[in-house]
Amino acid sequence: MTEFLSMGGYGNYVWSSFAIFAIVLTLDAVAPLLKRRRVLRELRGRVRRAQKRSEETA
């Protein structure tokens, strides 16, 4: 196992480029959900809003 870590001696390249990979494409992914959950949100005021005011002209 500790053979398999250290890579050869390449350990801190080999290890820190797929972490790097494995970083980067997990901010890529989390990026459009938490826009979508800001989206939503904002949607929904927007949708409460305009029931409100159709509420209060009625």
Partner chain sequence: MNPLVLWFHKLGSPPYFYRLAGRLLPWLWGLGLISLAVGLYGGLVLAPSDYQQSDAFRIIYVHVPSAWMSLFIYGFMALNGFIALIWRIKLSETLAMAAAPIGAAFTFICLATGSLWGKPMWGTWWTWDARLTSELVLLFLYFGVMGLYQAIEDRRQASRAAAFLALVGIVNLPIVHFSVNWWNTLHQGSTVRLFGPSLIDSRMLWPLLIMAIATKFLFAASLLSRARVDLLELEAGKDWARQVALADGDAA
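Could I see the form predicted on its own next, after the form predicted in complex with its partner chain?
FYI, this one's just the chain on its own, none of its partners or other molecules.
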């Protein structure tokens, strides 16, 4: 098992590259979810402001 993890002396490079890839992949999956949340919050605020304006003019 130690030989597999050391990968002929390149283990540090391989495993750090794998870790960086996993982090980037996770961020790539999470970023659209966070942006969607922000956009929905902004749209709700716009709708509320528009409703308040229409109530004030009515």
